[in-house]
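Let's start with one chain on its own, the form predicted alone, as structure tokens.
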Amino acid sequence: MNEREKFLFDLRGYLRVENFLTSEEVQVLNKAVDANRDKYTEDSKMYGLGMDGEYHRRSMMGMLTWEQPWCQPFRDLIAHQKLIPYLNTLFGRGWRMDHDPFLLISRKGTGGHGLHGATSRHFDGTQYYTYANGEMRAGLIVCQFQLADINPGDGGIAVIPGSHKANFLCPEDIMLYDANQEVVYNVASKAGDLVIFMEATIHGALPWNADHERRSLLYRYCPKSMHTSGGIYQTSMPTWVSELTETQQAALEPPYIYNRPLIEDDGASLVQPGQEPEPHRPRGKAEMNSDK
């Protein structure tokens, strides 16, 4: 994560990374979705007059356990080599994937998804943002991979920039998208782009207005000691995880702190349990004098 990206993420509470996925990766993911269209479900979550639509959005889950070859491109995203440095920056070394991944699908006329977010008004130990000593730290974050273009005005992913630092309660009519719509920003992006945002940032999705289908793929990550979904990998991992690489398996480890494999920035190597670097601690006078 370069200095520009750190500034923008700290300022706005979200970051768009252009061309994160190659066109080939996007094509393979979309092909897998097309082959499993019968697996989608309807979602009825629309809040506020501004979110009304003719249709409910659709979603897909369970992609990690689809038959081969359809599951493989989704498994490859669990600990994507380009994603790891972003996660190491936001969580420090040691983090985990939380929730099953899911795909959001919208056709023209699909209603929006209500705005929500923890902000900083009250401390939430699972959804938070903090900065100290030159480092950012976050609770639960969302990595949204775009499998189709989102042009300005199309709808889809929307945020209130800077709301992760908000100290006051957001008025209900803004959260319902019934007032002050100008503070809600529709994040335009291209197929292959990645949008990272925090659960602390007020976010949602606007009604879909484009002729083409919205396809947004969401993976959630959190600190190594945290678990929020109440579902997968709380104390152990399913047997199919043995089919994954060591790096991918490390990303799915249950929540714990000590003696866990840590993923290096290169995405290809791990710091194995028992080899973790010693944590920093203040040095006493005797230790400092011994250097003289």
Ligand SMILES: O=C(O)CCC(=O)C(=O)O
Contents of the next structure:
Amino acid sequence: MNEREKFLFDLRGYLRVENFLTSEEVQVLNKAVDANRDKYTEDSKMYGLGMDGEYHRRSMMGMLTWEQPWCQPFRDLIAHQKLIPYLNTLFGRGWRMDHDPFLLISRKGTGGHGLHGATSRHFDGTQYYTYANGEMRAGLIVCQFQLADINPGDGGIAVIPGSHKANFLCPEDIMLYDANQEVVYNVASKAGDLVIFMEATIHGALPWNADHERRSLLYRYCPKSMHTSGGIYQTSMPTWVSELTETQQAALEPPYIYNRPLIEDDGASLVQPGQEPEPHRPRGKAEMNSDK
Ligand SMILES: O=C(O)CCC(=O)C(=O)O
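Show the other one: the form predicted in complex with the ligand, since we just had the form predicted alone.
Zooming out: every chain and molecule, the one shown earlier first.
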């Protein structure tokens, strides 16, 4: 994560990484979705709160266990080599995938998702943002890979930039997208872009207005000690974990702190349990005095 990206993420509570996926990666993911179209489900209600539309949202889950070759491009994203430095920067080494990845599919007229987000009004131990000693630390984050373009005005992912640091209650009419719409930013992006945002940042989705289908693929990650969603990938590894690389397996480790494999920025090497450096090693008197 370079200095510009750190500045923008700290400032705004979200980051768009252009061209994160290659066009080939996008194509393979879309091909897998097309081959499994029958697997989507449609929400039984609107998650609108000001973002209602004509149709309910459609989504797909369970892609990691689709039969080969369709599951593979989704498995390849679990610990994508380009993503690891972002996760190591936002969580420190030792993070995990939380939630089953899911794909949001919207046709024109599909309702959005009401604005929500923890902000900084009180410390929520799962949805937070802190900065200390030159390091950012986030609670639950969402990595939203765009598999189709989001042009200005299309709808889809929207954030209130800077709201992760907000100290006051957001007025209800703003949360309902009835007032001050100018503070809500619809993150226009191209297929292949990645949008990273925190659950601490007020966010949601505007109703989908484009003629083409919305395809946004969401992977959620959290600090190593945490899990939020219940269900799979939480307290034990999935039964098929041996089909994954060592690095991917490390990303699916259940929540715990000590002696876990830690993924290095290059994605290829792991610090094996027992080899991690002691973060708070007590220092001898002579060493402490030499600080003076
Ligand atoms: O992009 C969207 O549709 C909204 C996603 C969302 O609200 C979430 O992941 O918490």
